[in-house]
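Take a look at this single chain in structure tokens; it is the form predicted alone.
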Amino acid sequence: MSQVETSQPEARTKTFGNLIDNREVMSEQTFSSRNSSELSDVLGLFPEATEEQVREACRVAQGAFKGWSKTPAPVRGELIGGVGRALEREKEALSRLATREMGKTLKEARGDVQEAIDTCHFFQSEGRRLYGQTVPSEMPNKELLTYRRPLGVVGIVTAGNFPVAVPAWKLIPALLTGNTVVWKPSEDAPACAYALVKLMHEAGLPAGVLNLVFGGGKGAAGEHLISMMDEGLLNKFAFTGSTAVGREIGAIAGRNLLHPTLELGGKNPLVVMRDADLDNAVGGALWASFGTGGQRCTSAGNIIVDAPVYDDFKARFLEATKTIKIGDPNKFGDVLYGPFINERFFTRWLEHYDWGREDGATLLYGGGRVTPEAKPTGFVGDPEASFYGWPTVWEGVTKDMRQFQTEVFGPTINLVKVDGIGEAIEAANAVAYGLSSAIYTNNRLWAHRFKEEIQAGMTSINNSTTGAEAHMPFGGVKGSGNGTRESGIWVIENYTYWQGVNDDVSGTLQLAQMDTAYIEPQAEVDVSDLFA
């Protein structure tokens, strides 16, 4: 969690620099990273990169591109393997740092780091599989070949809720395919970003190949990096964050004829049909709604419940919600979720209580900020040490309500009653987003229909809306993204272009289509005459 400094830092607080050309580059203005669960605990001071420092980082990356792109892909892959081994060695320390900095539970933080390790292992071998093709030519003494080529310098901006895994989804394939990078991580998790880049440099990345600049978004380092597309200093941009900012990046990339990677927000539906295993559905819905305090782009937004089981599901879900254990994940290992990443996220989340009341939704459970006077029975620790939110459940939410349509990004869920699979799919698709989705049913026809008709990049059957694996595509449609994907072999398309090569050894000019010596057909054969 970050906070801009307005006074001189205390001497005991360590100050870190931007990492440009493998050098520490300081800035006059700094901001602090604080323990999300204990706001008085400062992890360090980080620089607010200036526009000129961001520009310098891009130019350094340009200079490093020639040498890195010519490094054989299997060698780049072995280096990525070294990154994975460094992450394995430091997994526990990095996980605890993530828990301290952005507030997710230690179990989740370990999963966050493991996802980065898995990504390294996957792409290490892809360094030996950046296959092209040989294609037969229609001309003699001529070969046709295709090659994957790196794009150049990649600008990357990431969010803070997955401070290790999501950056790895972008950094690892971008570097493996021969690109160089300028990365602006979230100002909410700079310490994790610094540690990750230092481990990647340890693995042997040449100077200038991966550059790290810190700072905020609008009017700061993030916006400076985006503007580098207009200066011709970037050949690719990859972004994880809000749909609104993603649209702005898409517009700037479009006028520069760049194809950005945009992983944006979601309002993810979780459908519970009348034949579902309700115990399984409640468990999945609870995790999808409140895991990471609802601060995932794949968190459930609307639980869409078939009418015959609505009352039963609601009773079970509310009972489970009231038993959730919440508190400081640094001190209590068995909490389901901890604090908000910072006050900014908390304040935005709190607004949705007004939306719900204004639109006429019914609040079944929830009380805004957890305080010493008003806290859930499962809360442990000091509620005043940070910003904690009640698990919040609404019903009577209809498709025209802001509550139904808008990503809340906090521990909030809507219960929506429908009648049958047709209404369930219609409700699931009635939002502007299309990232993740889930259905609980034992009817294989309903499951089949759902996965065919749902407008979402990812679908789970009898599982949560959340979760990803390093070898599966991650991304959405509609307001959740522009069709690009993270992870697996699919992501390689985003960081390379295809070069087609005509290699003519004939020694003469051969014109395809015009000089092609097609074989002339012979006289027609009438089969009926053959056996008359």
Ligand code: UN1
Second form
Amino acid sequence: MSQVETSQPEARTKTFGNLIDNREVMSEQTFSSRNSSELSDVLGLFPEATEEQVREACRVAQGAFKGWSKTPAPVRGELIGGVGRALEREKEALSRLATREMGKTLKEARGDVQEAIDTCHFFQSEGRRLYGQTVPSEMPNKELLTYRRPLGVVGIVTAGNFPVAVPAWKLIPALLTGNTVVWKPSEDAPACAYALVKLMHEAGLPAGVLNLVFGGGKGAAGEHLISMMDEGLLNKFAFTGSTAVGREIGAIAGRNLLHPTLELGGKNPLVVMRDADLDNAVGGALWASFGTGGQRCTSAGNIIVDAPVYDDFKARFLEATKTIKIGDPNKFGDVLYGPFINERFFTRWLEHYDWGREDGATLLYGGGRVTPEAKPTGFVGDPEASFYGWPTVWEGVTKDMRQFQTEVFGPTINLVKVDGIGEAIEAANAVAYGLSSAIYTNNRLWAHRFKEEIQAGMTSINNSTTGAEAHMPFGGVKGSGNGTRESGIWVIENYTYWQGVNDDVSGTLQLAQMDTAYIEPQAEVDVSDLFA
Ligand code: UN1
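Having seen the form predicted alone, the form predicted in complex with 2-aminohexanedioic acid:
Up next: the whole complex, starting with the chain shown before.
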């Protein structure tokens, strides 16, 4: 969690710099990164990069582009393999740092780091592919070829909920394909970002290829980096965060004719049909709703339950919700979720209680902030050490309600009753987002219809809305993004452009479409005449 420094920090608190041209560059203003579960624990002080420092980082990345883009792709791939090995070596330390800094459980933090390792493994060998095509020409003695070329300097801004995996989804393919980078990580996870970049530099990235600038978003380093598109210093932008900010980035990128990667919000539906294995569905729904305290972009937003099993599902789901263990994941290994990543997310989440009451939904369980006086039975530790939220369940939620439509990014879920697969799909599609989705059913036709008709970039059948594997296309439709995909082979499209090459060795001017020597057909053959 980040905090603007007001009091004098303890003398032993270390101050870190931006990493520009592989050198530590300090800024006058700093902010602190704090343990999300215990706000008195400071991890370090990080710089608020100035506009001039961000500009300098972009210029440095521009300068490093020529050398890096000319480095053979298999050599770049081997370096990425080295990053993967460094991450494997430091997996435990980095996972513990992520748990301390942003508050996810250690099991999840290990998954976060593993996703980055998987990404390195995938792209290590992609350095030996990055295939282009040889294409037949319509002319003799002429060859057609296609090449993937890097775009140039990539500006990257990421969120704090996946401090290692989601940056790696962008950094690794961007670098592998020969681009250079300026990255502004979330102010909620600067320590993880610093450690990640140090490991990437350790693997041998030449100076200036990957630059790290710290600071806030609005009016700070994030906005400065975005504005570098207008200064012509960036050739690509990649962003994970809110739909509102994504739209602004899209507009600025658009007027500069750049195609940004935008991974934005979600209000992901999880459907439970009448024939579902209810134990499996309850387990999946519980994890999708409350895992990471609901602070994944793939967390479930609405659980859409088929009428015949509604009461049964609701009873089991509530029973399971009441026993969830919550608390400081640094101290208690078996909690399902920890604190809010920051106070801002907590405050925004609290608002939805007013929406629920005003819009006429029914609160089945949960009550805002966990306090010493009011805590769920499964809460362990000191609730006042940070911002912890009750697992919250609503019912009677309908499509017109704000909490049905809006991403609340916290441990809250809505139960929505429907009748049959048609109504279930209609409800699932009735939001302005389309990131992830899930259905629990053993009816193959229903699963097939859901898969085909759901408006979402990702769909799970009999599994949670979360948990995309590192080599599958990640991204959404509608308000969840602009159609770009991260991960696997698909992401390469977003960090390269195609160059088509005509190589004419004929020694004469051969004009395509005009000089092409097509073969003239002979006289027409009438088959019935042949056998008359
Ligand atoms: C995110 O919340 O921004 O599919 C990413 C998942 C994870 C990634 C989530 N692999 O839940």
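Numbering follows the first chain given and starts at 1. Between two forms, the rigid core is defined as the largest C-alpha subset superposing within 1.5 Å. It should be emphasised that the depicted structure is a prediction, and the values quoted were computed from it without experimental measurement.
Per-residue C-alpha deviation between these two forms, core superposed: residue 525, 2.8 Å.
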